[in-house]
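Quick heads-up: it's one chain on its own, the form predicted alone, in C-alpha cells.
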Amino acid sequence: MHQENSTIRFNNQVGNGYYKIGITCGPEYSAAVPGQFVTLKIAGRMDPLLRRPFSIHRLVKRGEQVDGLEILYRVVGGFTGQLSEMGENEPLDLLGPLGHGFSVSNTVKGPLFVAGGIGVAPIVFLAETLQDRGADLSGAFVFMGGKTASDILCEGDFARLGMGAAITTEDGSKGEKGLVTILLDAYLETQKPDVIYACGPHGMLHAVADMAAARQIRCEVSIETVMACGLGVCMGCATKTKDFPGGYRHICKHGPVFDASVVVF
C-alpha cells in the first residue's frame, strides 16, 4: 500500500455516463493484482470527507516500469460528477493497491469471464493480465450484461485479445433481451470451463456462483459494495463468509475478491 500525490494524464467520456480516468502511479503499482482496487481524494478538497475506492481497470508501462495506472468509472454521486469535470495534469491523492485480487495462473485453459455493467473493469485487467503470463485464452469466453446498450463497455479489449463474447441488455437495446445470466445457464450445459471470473451486481454473482456450485467449476467473484475506510478498520463492508472465525470477513480488506464457495449471499 502506497499513498501519492496522482497526476491526471487524461480523462475521458467513453459512453452515457461513463469515463476513463488515466493518472500516474508509482512502480509500486507492478506488484498489483487484477482486481485489487485503489482510493482516490481529490487534492485540496474536503468535500466529500472520504476516499472514494475504484478498481484498477489496467496497468501502464513505460519500458518495463508502470508508471500509470486506468479507472473506468461511472457518475452516480458527487464525487464522481467532481471527478469528470477535472482535466489534464489535475492533481489527485492515491492511495493502494488494496484489497485481494483475482488468482493469476499460467496455466489456465480457456477460462470464463461474466460482467455486468461496471464489472466489466477489472475483467479487462485480469484478462489482460493472464495474457500476459501466458496464459491460453484460445477458448476464453466473456459475458458482457448491462440495463441498456450504453452500459456494455470495454467490447474492443476482448476482442483485441481474440475473445468470444455474448452481450445481453434488460431492454434489449443490445444483444440478446434479458438476463446475463440466462445465457450463461445455457452456455454451461454444454461447456466446462476451467474457471469463472466474475464481477457485477450482487444478484448477478449470486446466480453465477449458485450454477458453478451445481456443475462443480471453480468460480472467483468480486464483489461491489460502498466502503468507507477501504483498509478493514472501520468495519463497515462486512460480508458473511463459511471459512473465517465469527462467520464474516472485509470485502476490502480481505476481499474484493473472493472463492465464490465460501460467500453467503
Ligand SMILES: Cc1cc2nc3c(=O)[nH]c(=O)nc-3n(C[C@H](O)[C@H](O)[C@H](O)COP(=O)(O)OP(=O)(O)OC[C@H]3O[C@@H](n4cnc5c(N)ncnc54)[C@H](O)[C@@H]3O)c2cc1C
Contents of the next structure:
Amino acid sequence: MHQENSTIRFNNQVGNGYYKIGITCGPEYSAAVPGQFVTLKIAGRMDPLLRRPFSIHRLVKRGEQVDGLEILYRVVGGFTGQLSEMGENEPLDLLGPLGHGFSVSNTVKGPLFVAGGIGVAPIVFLAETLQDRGADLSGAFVFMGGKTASDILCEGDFARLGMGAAITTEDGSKGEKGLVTILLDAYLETQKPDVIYACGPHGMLHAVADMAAARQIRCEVSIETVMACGLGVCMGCATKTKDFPGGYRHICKHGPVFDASVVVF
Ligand SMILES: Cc1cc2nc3c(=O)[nH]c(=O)nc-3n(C[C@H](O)[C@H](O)[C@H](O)COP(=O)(O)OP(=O)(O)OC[C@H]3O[C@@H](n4cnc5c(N)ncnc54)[C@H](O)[C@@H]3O)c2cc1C
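Same protein, different state: after the form predicted alone, show the form predicted in complex with this ligand.
Once more the chain from above appears, this time first in line as the rest of the complex follows.
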C-alpha cells in the first residue's frame, strides 16, 4: 500500500452518468490483482472528508513497467460528481492497492463472470488478467445486468477477449428483460463452469452465491459496500462470515473479494 500524488491523464464520459478516468501510479501497482481497489481524495478539499474506494479497472503499462491505472465510475454523489468535473493534468491523492482480490490461476477453464451495473469494473480487469496469464477463456461467458441499457458497459472489452455475453435489463431496453440472475439460473441448468466470479449489488451476489452452492460450483464475490477508512481500522465495513473467529471480517481488508461459501448474506 502506497500513498502518492497522482495526475489525471484523461477523464471521459463513457455513458449516461458513467466515466472512465486514467491516472498515473507508481510501479508498486505491477503487483496489484483484479478485485483490489484504491481510495481517492481530491487534494486540498475537505468535502467529502473521507477517501472514496474504487476498483482497479485496468493497469496501464509503459514498456514492462506499470505507470498508470484506469477506473470506471458512476456519478452518485458529492465525490464522484466533483471527480467527473476534473480534467487532464489535475492532481489526485491516490492510496493503494488495497484489499484482497480474486484468485487468478492460469489453470481456470471457461470461467463464468457475473457483473451487475458498475460491478463490471473489476470484472474486465479480471478477465484480461486471466487471459494474460494463459487461462483458457474459450467457453468463458459473462452475464451483465443493469436497470436500463445505459447501465451495460464494457461489452466491447469482453468481445475482444472472444467471450460470449448475455445481457439483461430490468426495463427490457437491452438484452432480455428481467434480472441477470434469472438468465443465469437457466444457463446453469445445462452448464457447469469451473468457477463463477461476481461483482454487483448485494442481492445479486446473494442469489449468485446460492446458485453456485446448490450446484457445487466454486464462486468468488466482490462485495462493494459503503466504507470509511479502507484500511481495516474503523470497523465501518464489517461483514458476517462463517470462517473467522468472532464471525466478522472487514470488507476493506479481508475482502472485497471473498469465497462466496464463507459469506453470511
Ligand atoms: C471496494 C469498493 C470498490 C468500488 N468500486 C467502484 C467502482 O469501480 N466504480 C464506482 O463507480 N464505484 C465503486 N465503488 C462505490 C464508490 O466507492 C461509491 O460510489 C463512492 O464512494 C460514492 O461517493 P460519493 O461521494 O460520490 O457519493 P456519496 O455522497 O458518498 O453517496 C451517494 C449515494 O451512493 C450511496 N453509496 C455510496 N457508496 C456506495 C457503495 N459502495 N455501494 C452502494 N451505494 C453506495 C450512498 O449510500 C448514497 O446514497 C466501490 C466501493 C467499494 C467499497
